[in-house]
Structures are given as C-alpha cells and as structure tokens.
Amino acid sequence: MLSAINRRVLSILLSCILLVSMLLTGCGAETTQHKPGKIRIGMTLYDQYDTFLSQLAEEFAGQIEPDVELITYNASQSQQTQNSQVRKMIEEGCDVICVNLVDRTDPTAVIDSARKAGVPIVFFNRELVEGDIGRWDKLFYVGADAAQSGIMQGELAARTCLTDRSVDKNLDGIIQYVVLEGEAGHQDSIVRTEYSVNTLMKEGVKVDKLGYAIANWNRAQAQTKTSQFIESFGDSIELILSNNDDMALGAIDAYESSGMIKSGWPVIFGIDGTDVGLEAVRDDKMVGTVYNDKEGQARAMYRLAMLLAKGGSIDELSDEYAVSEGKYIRLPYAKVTAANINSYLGR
C-alpha cells in the first residue's frame, strides 16, 4: 500500500497533469494551425449529372494530392439533400467544403451550420445572393460572370447573322428566333438570356422572337421543347440560343430526329464548351458557344480550398486571381468558333 506521503506526492502529480491537459486543450481551441493528417475537403454537386459539373469536379478531383481526402456527394437536385450532406461531411472532420448549390437563394442552412462550426465554404458555379456571401466572413465564390457569356454568345450569333446571308431563310432581314432557358428563375438563365439577345439587336440585327421554353439546363427536356417548336413553326426558326450546350445538343437531336436536311435547320448557339458541346461545333452542328473555364475553375477552387483549410486568405492569390471583395475569384470565358476549336479540343 502507497504510503501517505506517496499518495499525496501522487496526487499533487495528477492534479499538476490535469491542469497542464485543461491548458492545452484550451489552447488548442484558439490556435488557427491545422490539426494533423490529411486535410478532408467535402464536395457537394446539385446535380452530378449535368457535363459540366461533371466534368468541372473531375477537373478537381485530378488536383488532389497524396495528403488530401475529397468526399463528393451528389445532392440530386434537393436542397435538403444538400444540408443534411453539408452537415455529414461537417460531422466527418472537412476543413473545408465546396458547394454548388442546388437553390442559390436558399443557402441559411448551409452557411449556419459551417459557421457554427468554423468550417469555411468556397461556393462555386452557382452564385449565391450577394448579401448572404457577406453573413460570414469565410464564405467565398469561385466561377465567372454570367453576364459576359451573355454578351459573347450575342455577339457570335450577331457576327454570324450579319455576315452569313443565308441564316435568314425568308430573306425579311429579321431574324425569327427561339431560346432555350435553364432553369425558371434561376439567375444565370435570366442574365444570359437578357444579355444575349440585347446584345445581339445592339449590333444591329433586327430580330423577331417566336418564342421560348425551360429545359432545365437538360438535354433531352431542351430535344422535347425543340420537337414542339419544330411542330409549330416549321422551318421558320432561323437562330436558336441556348443558355448551355447540352440544351443546344437537344435542339441538334430534335432536328436529327425531325428528318429536316441540315440546310433547313437554324443556327444554334450555346454556352459552357463541354467536351460535347465542343465536338458539335467540330462537326458544324453548332455554330459556337462560349467556353466556361473549367479547368481554371477548378484549379481556383482547389488552391483556395487548399489555403483555406491551412488557415490561410483568399488574398493570398491576389497575385495569381482577379480576387474581388475579398470574396470573389471569376474567370472569363472565351468565344469558341471553327475558326478556333483546335485550341480547346482535349483540354
């Protein structure tokens, strides 16, 4: 048996123990360095079956290194989903999560339960309301600005309309059109829309709008919608804009199936450049579109997450980035033509 002395030595030995782990323990919940192993990042998609976003998170997953983790979920097109998944990979230790968000207005859930556990979020793709970006101070964007895709996909239908006498079947010097849009509401479909079409008629080309339809950024929704346009006008359609390239392809499988001979189709225009996208303008089925950068996205999305989950400051790639508000990183896009389609093939 421990004498007296010895177990009040002992005893003075456990409290000095326990005080010295209260210590550290109290430390470490100030401490901004990051904890041992391998940094975790979580990825949730609205939808894992839209090319793009596909194809921009296996941009992403190909930058993970050795001593990083990424755990992807796919929220399905739910924004419930997404929360419960924003939660899950919280509870599973992520550093930091990329969101696309499934409902751009609705992200209180997301960004309450992050905060409440000080991981930060790098939205991306799908911009959230500025004034919920600014509700903490470690909610960031990665992605480009939807007005400029606008501008550009309206500028190549303009410079096709103008130069090429043959889009204008009816030879009425007004161009009859048809758009393809995304999602109701949604603000991307709303701003490239607008943009496109106002800037299509500010170069100058006169323009008579026969009508449009929602696809939902979907190819085979954008194929039905295009089939009844077909039903409805014929022949008369002379230009149609799609708000992404896999609503425009829909449209080329609605005229495929239609049995029409290429030279009655409309020119198509769409926006993202895909890998299908881009080989549809290869083979002259589209026109253009307008490449959305999704290597660079990816790239941007992966060094910020990166710094962010170290500790680090989204103002740190001020020198690599356009960082705007200390919260922003877009990438501009780019026109893509026949004339140009070599240098984005097999990027």
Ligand code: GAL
Second form
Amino acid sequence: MLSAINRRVLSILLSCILLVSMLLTGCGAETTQHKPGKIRIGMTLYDQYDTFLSQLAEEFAGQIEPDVELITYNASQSQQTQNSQVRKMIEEGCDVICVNLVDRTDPTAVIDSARKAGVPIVFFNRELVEGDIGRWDKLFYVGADAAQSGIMQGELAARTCLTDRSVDKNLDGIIQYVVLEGEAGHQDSIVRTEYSVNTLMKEGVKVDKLGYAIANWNRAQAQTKTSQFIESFGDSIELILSNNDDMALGAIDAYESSGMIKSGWPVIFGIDGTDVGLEAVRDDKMVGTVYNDKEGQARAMYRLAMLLAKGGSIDELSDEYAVSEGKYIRLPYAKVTAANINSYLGR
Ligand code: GAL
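Alternate state requested, the form predicted together with the ligand (shown: the form predicted on its own):
Zooming out: every chain and molecule, the one shown earlier first.
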C-alpha cells in the first residue's frame, strides 16, 4: 500500500505529466491528428486567386512526397486572418510553415507565434523588411530579385522601341508610355517600375510618361484603368509597361473591347510568364514578358522547408542555390519573347 506521502508525490507527478502534454498539444485547442513519422508543412497564401501565386502553390503541392503532408490556407487578403491561420497550423503540429504575407510590413504576429512554438518560417514572394527577418534565426525568404525583373523588362522594351520604328506611331522620336502598377507598397511594384523605366532611358529611348495606374496585380482592374487611359489619350499611347502579366492581359482586354485596330495598339510588356501570359506572347498580343521562375521557387521552398523540418540548416543548400546572408534564396528571372517562347510554353 502507498503511504499518504507517496500518494501525494504520485499525484503531483501525474499533474506535471498532464500539464506538459497539454502544453505540447496546444492546451485544449482543436488539433488534427499528426500522423506519426510524417512531416507536416503548412502554407498560407495572401490571395489564392492571384494567378501567379496559384500556379506557384500548385507547383509546390506537386513536390509533396508520400511521407509529407501539406495544409494550405487562403488568407483572402486579411493579415488578421493569416495570423490566426499561422496559430492554427502550429496547433495542428506543422513542422515548418511557408508564409506569403498579406502585409509585408506587418509580420510581427506571425513571427511571434512561430518563435514561441519554435516552428521555422519560410516567407515567400512578398518580402519582409530586413529588420524583421533578422528577428529570429529560423526566418527565411525565397523569391526573386525585383530589380532584375525591372531591368529585363526595360531591356526588352528598349530593344523593341529601338529596332521597330512602327512603335513610335506619331513619329516624334519620343515613346509615349503608361505604367500599370501592382499593389502600392509591394517590393515588386515599386522596384520593377523604377528599374524598367530607368533601363529604358539608359538604353537610349526618349520617353514621355502619359500616366500610371495602380491595378493591384489584377486583370479586371487593369482593364478598367486602361479603358480610362484609352478614353483620355486615344491612340497616342505607344508603350505599356505592366508590373505583371495579368495586368498586361487586362490592358489587352481593354484594347480588344475598344475596337481599335491592332496596328493602333501600343506594344505591351508583362512580367511572370504565367500560362495565360505566355499564350499572349505566343499570340503576338504581348511583345514580351519576364519569366518569374515559379518552378524554381517552389522547388527551393520545398527543399528548404524539408531541411528545416528535419532540423537542418539553409547552408546545406548552398551548393544548389545562391544563399545570401544565411536567410535568402533568390531565383533568377529570364526574358521571354516570340523568339524563345516554345521553351517556356507548357513548363
Ligand atoms: C509578384 C507577381 C505578381 C503577383 C505578386 C503577388 O511577384 O509578379 O503577379 O503574384 O507577386 O505578391
């Protein structure tokens, strides 16, 4: 028989075991059963209807091996929703979480939750600022170099303007252009616009900016904004630089519904090389785009996520990728025109 003292010691011991196991399972939170031996990866997208990201997420899902589980959430453009999704994925036992931030300037809640639980985060596509990524050693970023995409778009546009005299429709020696911009405050909007226009000028093209419009990466919004440009400027727009393919396609939609004959259209350039974007290059509606390597980014994210889930380090990837500051992996962009479209279609 146990003495009263031994019974007390036993009951304290049992309470401690219960407390520890509650802490480990998230203290009464609703958790799905984490299958033993399986690695669980969480992913949250700022908006699952974004064309480029939905294709990137599809590529990522295509990498998942049989002993790995993937849980994906759509944050529907709400940072608050995303914060609670991250908490939920931690409760659900995710070993690593890939976060496509809604508001790239507001990652505090995500970082705090992850750090508290010791779950590494791979941010992607929407780059957080340096001060934030430095807040914990298990925060990483996979994406691309926005400046490079702007430079490549500028080079493509310059080559067309300098070699095809028909671009300068009014023959004034100056290219009248408009810019379609992504979200205000997104690194890819600010940087692409700046580098694209500066490169165009550096390459020797004289330019005259008629206007710019923010269309949030969105095809329908870009169509509306371009229709307004057509109303204001008629056929005097000679070049459209779009921060992504979907907005370039919105511009094409606007010209198609304007009834203007194709020879009156401006030359249009995008960035991304989404399936629909590549088709527009093939069909000679868009002169060129810059390939945002979704396959490469998805592969790098998966390789990194798996390493981190197993307790490894990003340095193990440095033979395959250019790892900078022990935190960043950036995949290179590539120029796409009618000349090399066949090697990109159907990737
Ligand atoms: C950019 C991409 C856009 C859009 C955006 C969302 O890199 O070019 O099409 O997907 O990311 O953050």
